[in-house]
Structure formats: C-alpha cells, structure tokens
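Below you'll find only one chain, the form predicted on its own, shown as structure tokens.
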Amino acid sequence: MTCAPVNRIIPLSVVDGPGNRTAVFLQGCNIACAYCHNPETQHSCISCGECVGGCPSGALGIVDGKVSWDSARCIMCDRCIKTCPRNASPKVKQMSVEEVMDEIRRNVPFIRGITVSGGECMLHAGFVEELFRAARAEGLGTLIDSNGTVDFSRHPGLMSVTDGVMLDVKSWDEDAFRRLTGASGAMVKRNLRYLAETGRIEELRIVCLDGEVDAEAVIRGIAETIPGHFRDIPLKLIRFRPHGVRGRLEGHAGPDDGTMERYRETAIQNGFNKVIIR
C-alpha cells in the first residue's frame, strides 16, 4: 500500500487551480525558501517534545518516545508549528491514496477536480501517481503544484494521468535562486521547457519581492525560453506577505501597487496575454 506523510487537506479551495478544488499538501521539501508562508511543512518531526508542553487543548503527548497528535482534541491554533525549532509539524499523517480519497470523495459533489502540493509533492512522486488515477477514474481533473527542482521528465506515468502543473519560478539568476531557496534552479528551466513542450503548464507563479526576486529577469528568462508557448499560459505575479514566513523575511514588507504595476507591464511587453496580480 503506497502512503505518503499529508500535512493536511483543504476539502474546498478555490486558489489552488481553477474552480472549486480539494487541495492536498505533503510534506516535505527539498529547498527552504526565504520566503515561505508555510514552513512546517519543510521538515520531519523528530520528535523533540518542544511543542507538547505549549499546546492549550492537550491535543499533544508523548507515547513511547515519540510526540502524538489527538485530532479530536486540536483546537488548531498552530501554536506547535509556531514553537517548532525544525519547521516541522506534528500533526502530519502516514495516508494511503485509499485514505486520501475517502477525503476527497466527500466533496465531489462540489469540486471540479483535486489540486497536490506541498512542501514540494513531486519528492512523493509514485504516491502522487496513483492518487491521480484514483481521482481520474472517478471523473475528477488532478494539477500539481510544485517549485519545480524535481525533475518532471522522469516521471512519465504521473504525468500521463496530471492535467497540468502550476510551476513556481522562484528566481532567475543562479546566485539569487541560491540566496532565496538554498538550492539551484538549473532544474527548473529544464522543467520549464519539458512542461511546456508536453502542454502540462497550467499557471506560472513568480512571488514578488523587491531585493529578493529578480521578477522582471523571471518574466524575460521564461518568454526566452518557451517561446511560442507561454502567451496564452497564465502567469501570477503573487506580492509577497509576511504571514507564516520565520526568519531573515519575517516582517518584511512586499512590493508596493506601483512595482506590481510595473511587472504587468513588463510581463504585457514581453509577450503574456493572461497577467494576474494577486
């Protein structure tokens, strides 16, 4: 039985892809971005007891050495994913796809499609796979969302059964993609071109942050690349927010409307036709 560690489902979510969809984040990632909203979802509990004693509802003990998560008692405040020194959560579960979609199946009546994140969810790539053909026998559409580092031609059989992927482009030059994530971005360029080659790129995503991103170098770097591709694919300029972020951003202000502005400009100049600023 393929399971996957989840840190959570949201049953409807109309921001992770288009209509109203069942968004189901894993856990983990293979890079740790500056400016990460969410994270705890980064990293395994290791167990270190840091979070038990802060939780209000005792909806958190330790049983045979490692930390335990009583659902029923959580009042979801998140003061353990706000207490852990990781980023990391306790409240992620071993899920079979069967598991999974009983979840999901809950919601059909009133989702379109379901929509995989993370973290980053390609490093779960066989579960992933089997979850789509799950969901697509039972006639709903699949996305994924993803930064893009895990190498996506390998994948054939996920990909055969994946609508599409809504692909985060964190930077463009190699030295500032390291600064912000801790990792390189060569990978993403190539799944870039093979996405786009094989019609698999729902959405791109660039987060704006002056002095972090080079967002009008991401906007030229992406037209140069998939030319004849990308005009008609919709491009987000998402302006960065502190909520969630810990660390070096935490507090950090995001781009002002006029330099949101301006990258739709340039974004139009270059060539989208679809610019959405959010």
Second form
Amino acid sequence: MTCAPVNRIIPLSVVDGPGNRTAVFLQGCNIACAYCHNPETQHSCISCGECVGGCPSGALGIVDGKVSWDSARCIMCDRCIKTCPRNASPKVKQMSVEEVMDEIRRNVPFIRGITVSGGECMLHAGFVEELFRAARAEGLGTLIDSNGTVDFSRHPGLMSVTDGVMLDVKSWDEDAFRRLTGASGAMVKRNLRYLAETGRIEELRIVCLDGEVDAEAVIRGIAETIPGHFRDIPLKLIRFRPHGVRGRLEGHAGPDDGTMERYRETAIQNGFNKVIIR
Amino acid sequence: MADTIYDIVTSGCLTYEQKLTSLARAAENTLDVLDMPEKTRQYFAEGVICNLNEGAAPYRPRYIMPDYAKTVKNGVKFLELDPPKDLDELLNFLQILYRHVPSITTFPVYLGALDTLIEPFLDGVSDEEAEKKIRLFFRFLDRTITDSFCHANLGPAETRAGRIILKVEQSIAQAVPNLTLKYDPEITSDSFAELALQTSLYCANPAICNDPGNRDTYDHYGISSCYNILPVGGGSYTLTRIVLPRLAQKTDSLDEFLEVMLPDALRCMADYMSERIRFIVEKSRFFESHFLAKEGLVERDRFTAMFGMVGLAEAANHFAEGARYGHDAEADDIADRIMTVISDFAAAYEAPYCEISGHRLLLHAQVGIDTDHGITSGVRIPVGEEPERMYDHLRHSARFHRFFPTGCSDIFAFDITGRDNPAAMLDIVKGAFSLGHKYMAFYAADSDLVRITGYLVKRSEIEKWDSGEAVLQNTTQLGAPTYKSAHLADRKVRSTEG
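What about the form predicted together with its partner chain, after the form predicted on its own?
All chains and molecules follow, beginning with the one already shown.
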C-alpha cells in the first residue's frame, strides 16, 4: 500500500477550492519560498530531538532514536514547530491511502471533494493518484494545490483522475522567481500551458508582495502564455500576510488596499473575467 | 397581585406598549378557570411542566398562521380591504392586516411566504423601485412588531422578490422579522441558497429549513415564531413543555423514570393542554368572533397543539453515570429511550380539536426561556460541550431531529470566511439535511445580531437593556439574561476545522 507523509488533514475547509472540502497536507517541498506561511511543511524530521524538551504537554519523546509524537496528548500549541531549526515538524504521520481515506469518509456527506496540498504534493504523485482514484470511487471531487514546479505532463494517470489544479504562479521574471523560491520558474510556465490545454486549471494564484513579486508581470505573462484559455479561469490575488512566515520576510507588511485594487485593474484590463482578492 | 400591577405601572424600563401587555397578562392571571388536578398543580409548582407564560385563561390560540395568499386574493371584509392590485397596495394591505393578527405575543408570529406574496406584484416594477418599497416595508415591520418571535418565509423556489428581500435584509440587519428559507435541493437553485447562507453571515438571517424533511407534516406548512412548523390557515392552540431535568433529578433509576415518572408527567401535561384547547374552542369564542376565523383565513380544524420538551442533554447525563450527551453512545442511547417514551406517548394520546394532526399533540423541541439555568434547549448539545467536529455535531442532531414534527433546530456561529465561500456552507447543509437534520441557522461570530435560542437580538440592544434603558424589542428583555445564562458568547465557532 502506497504511503506518504501527512502533515495534517483538515476535515472542514472553506478555503481550499470550491465548496466544502477536506484538505490533505503532505509533507515536503522542493522549493523554499521566502513568504511561505507554513514553512514547517518543507522538510522531513531528522530526529535531532531539539523540539522534545520544550513540549509543554509531554506529547513528544524519543523512541528508538526517533522523535515520537502522541497525538492524544498534543495540545496543538505548535511550540515544536517554532523550535525546529530546519522547517520540519515532529507531528507528521506516515499514512497509507486507505488510512487517509478512512479520515475522509468520516466527513461524507458534508464535503463535495478533497484537495491535496503541501508542501508540494506533486512530490508524492503516485500516492495522490491512488488517493484520487479511491476518492472518486466514493463520488468525491479531486483538486491539487501546487507550486507548479513538478512536470504534470509526466503524470497522465494522475491527471486522468484530477478535476483540476490550483496553480501558484509565484513570479514571472526568472531572477525574481529564484530570489523568492531558490529554484527555477521555467517548469511553472510549461505546466501553465499543459494544464490550460488539458482544461485542468481550477484557479490561478498570485501571492502579492511589493518588491518581491512582479504581480503585474505575472498577470501579463499568463495572458500571453495561454491566450486561448485564461479569460475564464478564476485569478486569485492573495495579499501577503506575515502569519506563520519565518526568515527575512517575518513581520513584513503586505500590500495596501490601493495596490491590490491596482493589480485587480491590471488583471481586468488584460482580459481576466473573474478576479478575486483575498 | 396589586404589587405586581403597581410594579408594572411604575416601571422605568418598560415601554408603554410593554406595560399594556404586562397589565393584560396580570389581569388574565387573576382567573382560575382551567380544570387542573392537584398533581398537575404540583408539577407546575416544581417547574416540571411549564406553560411558557401562556396565561391562565387563553382567549386566542398561541400561534396563528393566517392564509395570507387567500387574504390577498379575496381581500378582508372586516378590515374593509379589497384585494391589492399593485405592489404599493399589497404592502399597505399587509401592514394593516398584520396589525390585527393576534398571538401569544400580541404581535403576529407569522407574516407569510413574503417572496411568493410579493412576486406577482413585481411585473413592471424595476429592481430599484421594488427594493426601496420593500426596504420601507421591512422598516415598518421592525419598528412596529416589537417582538422577534415573528417569522416570514422564503422559497423553496428562487424568485426575484426573494433575491430583493435578501439584499434588503443584508443592508438593514434587523431583528424583525426572522426569515427562513425553505430549502429543497430539487427546487431551490444553488445560487439562491448560497445567497441566503451568505446573507446569514452578515445579519443572522435567514435560517434554512429542510423542506422535504418537514413538508409532509401537513398539507401546507409555514414556519412561525421560533422555527415552529405549523399548518398555514391554522396554527397551534398552545405550547406547553416538560422540563426533563427537573423530573429526572427526582430519581436515580432510569427504569423508574421511563416507566413510571415520565409517563405520569406526560399524561398530566397532555390533559392540561387538552383543557386549554377546550377552553379556547368552547369558551373563548375566538373562532366565532374573530374576523380571521369568520372569513376563513384561519380554520378551527387546522389548529394543532405543540407538545414541548426541553433539557434532554441534562436528563440523559443525569442517568448516564459520567457519560456525556453528544459525545458518548451510552448517554445518547439513554436520550433516545427518553425521546421514544415521549414520542410514543404523543402518538397514542387523543387530543381534542386537533383534526389536522390526526387528533394528536405534536412534539416540539422547545428552546428554553430566560429563567432556565443549566437547561439546554430541546435536544441540543450544551454550549461549550459541542463536539470538536461540526460533522459529528450534525450527525448527532439528525438522530434526534427525527422525533419532532413541529420544529427542532440547531444554531451555528460560523467564521466570516464563509462569506467568501457560501457554497461550502451549502454543502454542509445538504449533507446534514440528507441525514434527516431538519432546520439550522448560522450567524457570523462577530455579528451584532445574534440568534439567542431561535429568535434574534442585537448585542448592542442587550447592552442598553443591561444598563437600565428601555428598549424597543420585547425579546431583548428575554434575550439579555439568556445570552448570559446559556453562555451563548461561548458557542463554538465553526469554520475551517482541523
């Protein structure tokens, strides 16, 4: 049975796609965005043990040289996550597709589907494909939330059971992309084209932050890259918020209302029909 | 008696209207005309049975549900009102008519299916015009019907009038009237239901009613007062309730409770209700003299009576030896057995003048009153003990809603992120209703308007009342103590849940 590291499962989510969904967050990311609001999903725990002593409820321990987590004793204070020196979490569980489905089934009939996010969930494409097959068999919708840096075209099986992808386009200029994420943005543009042509883009997202993200270039870039498709794809302009952020953008202020409105105007002028500010 | 009346007359925090109503009630309560055995009097003295201040000599049914569609079609002779011909005439017609519809509160508890009443009069009226007229109409209702046990209905079909009403409601955010959308996934469009749910996160209105789950109760139902499901063109003579924890605390034996004590109290309550019904029908002359009855806008044989209960949670917990209602199967199973005894009793008891309900009293999950302390509404899970997952909460509710033909509901405080995704709220509603959940209401966690136990009150008005000022709405006076005693500020806020 295929397994994947699961950071958490949110049974009732109103913010991970259309309608009410269960959101599954897989651990591990291939990039490291400076504005990441859940950096503890980026890396795997190496059982250094630094978090164990600080746990106020005694939920953490070391068993056979590995950090263990007792979910029943955990009070969800997140102190361990703040302590971790390498953007990981001791609360990640290795779960099989069937175990995740058991959690999801508890939420039926109140949800219309599931959304798999991360980390970067495409690093676990085989797991996601199996999970989606199982979810579809129960009549549930299937969405992927992705940073777009993994080649979707190499996973036709997964694509055949995926309703859509909520795709982040983090920056358009390659240097800006690298500065923000530490990686190349070339694959995002390829995926943009591939997913648009196969009708799999559920939503496009830009996290807006002046001086870091060339939001207006992203808007124009998308319109030029997929001219036949972009107009009716919802474009979500997400205002940067410092919540959860660590590192050089910690405590940084997000764009003001006027700036967000300017981005909206740019999007509308470029032909986007549905622009949402969050 | 004289002291009570003197206190009313000299009160500094009752409006003139409120004094008048209180004086009438005090006068009514000087009579002792209902035949009541000593045992029943004892139950009343202990607060086991409670008539919710219905008064000692009823002179009108408690809840009256005029057939407004019929009034609009035929006019009202007694009020010298011809059938309205345009929107202005309709709204004026209704304003006059509402003034003359009696009830326990002295105000109309049911205003009709406002969207379907208004819709035929919108031909040739622009949205802007209609909106202005409806806005003024709603303002009139809020300022003259000063009691939020007052209900208007919407749906299940989407109409232009319904959309305009929701738009007006969102912008004015008033306590009166309560609105409920009758929701049928086969008839109501998703977009209309979503608009309704989104609106409720701005102004705590409308609530949403499982139409297929309620409509077989009678041929034609409406929702009145605190989510009472009652026949249109009739209503309910009375609502009397049994306060389960007050009876349960007399014994530690569940068997004795279920087999001896509960049936005895239920019989006393049912006999008492029958006595009230007989007095209204045979002595009060309401059905011979009131124009609503004389003109066929209500019919005597379309009235039933509501057999209320409250505090199932505390009663079940009393016998559950540490297990908790809403969390543990042992407590929930005990609760189910208690409800089955009540339900079976009502199904077997023959009540007078209740033709519309097959001569039966109908169960109602009563929401509680301001003087209830440590007693949870109907079959709800106590505030502060809600299950971690909303879905578990809803499954639990669905299990117990099945007992109640005349109304049972849940109230959820929801995070305002729901405003951006009302489709998610509708998914939850669809799921709950598919399991048999009957009726629910949402409000935003930060809302000024807050749903107390079924009715709406403004938190800002509660503050005014608490500081000793007179307030317009009677229900603020009921809601202020209940908001605190039932710890409603602590209701679990439902949103993205981990």
